[in-house]
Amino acid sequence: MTLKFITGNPNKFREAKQILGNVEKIAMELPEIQEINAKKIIEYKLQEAMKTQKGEFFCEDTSLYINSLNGLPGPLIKWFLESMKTEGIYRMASFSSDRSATAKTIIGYTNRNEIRYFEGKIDGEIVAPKGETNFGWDPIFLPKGYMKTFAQMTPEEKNEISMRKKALTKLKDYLESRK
């Protein structure tokens, strides 16, 4: 049976296919509840998807947690970007001398009997926007130990260290352990 990834984002799907191999993209709009806990958001999405999808599938949430903002925007990053753009998020984080942040991807997987979560994260800091991208907050996230923001990296450089790769690798390891 083919594993299905529920996403409308071709970049996320490409990365998942590179890591997992035999995966199918299901582009469906799932309601996204407003919640600080990313696992609750994912669980709700999976429950909604189970109403129409068969087999094994997963979805994910990628969030940005800024330490000086007590972890905000977290899973609300999409809404922060819509209203403030990357420049506004950078300015808000700049009010503190602590601009450290954590980027997290949490994958929710279900075989219809249970839901399992797989998390990948990378620490870094919020910086003035650098680099061009069509991918969210990449211009303001500088991974710890690197001289380039995610937006300044090539897709290959970013994917090599990304939080999504870490989460997908954990999912892959789990799936292989069941064989």
Contents of the next structure:
Protein chains: 2
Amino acid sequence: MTLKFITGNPNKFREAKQILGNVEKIAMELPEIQEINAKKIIEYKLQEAMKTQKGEFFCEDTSLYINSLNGLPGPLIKWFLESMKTEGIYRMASFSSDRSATAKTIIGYTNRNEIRYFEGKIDGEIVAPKGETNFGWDPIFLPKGYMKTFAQMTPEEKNEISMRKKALTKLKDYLESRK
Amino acid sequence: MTLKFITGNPNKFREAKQILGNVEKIAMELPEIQEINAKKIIEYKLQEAMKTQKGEFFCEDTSLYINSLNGLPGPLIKWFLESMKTEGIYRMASFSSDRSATAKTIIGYTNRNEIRYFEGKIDGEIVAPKGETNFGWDPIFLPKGYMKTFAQMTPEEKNEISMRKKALTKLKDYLESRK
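Based on the form predicted alone presented above, generate the structure block for the form predicted together with a further copy of the same chain.
Now the complete complex, all chains and molecules, led by this one.
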């Protein structure tokens, strides 16, 4: 049975395919409940998907957690970007001298019997926007130990160290361990 | 037919009863979709409620919109409070010299044929927390022209000027205009 990835994002799908190999894309719009706990958002989506989808599938949440904001925006990042753009989030985070943040991907996988979560994260800090602005909060996230924001890296450089790759690799290891 | 108010909040219900008279409380848990547009959140709730409820009913959203944050937190206020408390929201708003904010209640009413919205708002500013901390963001909201935060007012003082009263009064006027 082919594993399915529920996502509307072609870049995320491409990355998953590179790591997992045999994956199919399901582009279904799933309601996103108002929650700050990413696992609950994922759980709700998977339960909605189970109403129509068979087999094994997964979805993911990738969010930015700013420490001085006690973990905000987290899954609310979409609304922060819509309201304030990266520049505004940078200014908001600047009220504190602690600019540390974590980028985290959580994958929720289900075979319809149970849900399993796989996490990947990368620490960094919030900086003034630098680089291409085409991908969400990438311009304001500087990964620890690097001199470039995510937006200044090539897709290959970013994917090599990304939180999403770490989570996908854990999912892959789990799937292989069952064989 | 008795009008019904979908709310889990006894204070909100009491206030509605004082203004509208004949109201019944329905305490049903409705899913809150992740949205920054309060009307969309309300619309979704009403549509969910229509699946099981008959007659006429309404629900409301009361949120705090901070101008320097381009209207955030808005309906996300719950998560801002959970993550940062009033003190943290005050500090966050303090990165700008513009501390102006608007407290807004939006009521969504339906008779199952259509949805109508009624808004009430009050302008003010974000200040360091003052007063009882038992009701959400009341300690950091100082209404324009007053010397006390919402949390420093008695419930009667607050209800007299509140955004919720303004919205409820508009709903009442509408209901009476149809008679």
